[in-house]
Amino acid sequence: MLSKKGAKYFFLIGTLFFGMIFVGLTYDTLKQVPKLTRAENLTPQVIHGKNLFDKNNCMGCHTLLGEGAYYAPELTKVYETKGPDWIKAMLVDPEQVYPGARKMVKYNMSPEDQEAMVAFLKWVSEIDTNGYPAKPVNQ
């Protein structure tokens, strides 16, 4: 059994030790962020797409990288799974893509805005997410 003084030192040394581990792991993670996110691919068009994503409150229905609402599909890998033409079609007229099935807002985006949104979703799909979201199991 530890004395009060021994318990105090045990607590302080343990806290300091694990605090240093936490700081080291945080530093390592922050050092890897530019490589994992492919920050060098951030173009003005991608940034404009992100601004459109925020302005139109897409996260009010969709999730992106696991964050957002769960009403509509996850968009992290939508560029890989559906492609740019499908994304543009959904932005222009979701009712035409899924007649009678979708309740997505019909956006009046210019062709430049559509290209920016596609560029943003392409950039997001290239982020190294360590396997998130998991690929669906074929049944």
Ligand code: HEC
The other form holds:
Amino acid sequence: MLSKKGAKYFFLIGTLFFGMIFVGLTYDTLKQVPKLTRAENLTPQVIHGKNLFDKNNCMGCHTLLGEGAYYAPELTKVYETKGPDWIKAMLVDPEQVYPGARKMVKYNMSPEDQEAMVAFLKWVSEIDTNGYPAKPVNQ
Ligand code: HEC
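What would the structure be for the form predicted in complex with this ligand, given that what you showed me was the form predicted alone?
The complete assembly is shown below, putting the previous chain first.
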């Protein structure tokens, strides 16, 4: 059995060792973020789209990169799966796209804001999420 002193050193060295591994891995992850997110593509239009996404509380119903609410579909890859015209149609009149379905707010977004929203969702869809979200089995 370890002596009291031995246990103390075991704790201190173990904590320090694994703490350093944790800090190292965190640093490595943060270093990769600009590349994985393609940060160079963050144009003013994309940023405007992100602000619209926040201001209109899209996350109150949707998830993006897994964050948000579970009332409405995940939007991380919606640019790839549904395309820009579908997204714009949803931002003008969702009832036209999904008649009689669950309700999305009718935003009546201006053409400029629609483009910004599409640009933002395109940028999100290009993030290397390491396979997230998994593709639905029957699509
Ligand atoms: C009040 C809840 C709510 C809010 C807020 C909301 N949505 Fe939706 N959204 C929905 C629902 C519900 C659907 C799916 C309709 C259905 O399947 O019946 C949807 C569908 C969509 C779709 C189509 C997804 C697909 O796979 O067909 C897009 C794109 C979309 N929303 C974008 C947005 C954006 C961008 C915002 C913010 C500007 C937003 N939504 C805010 C409820 C919401």
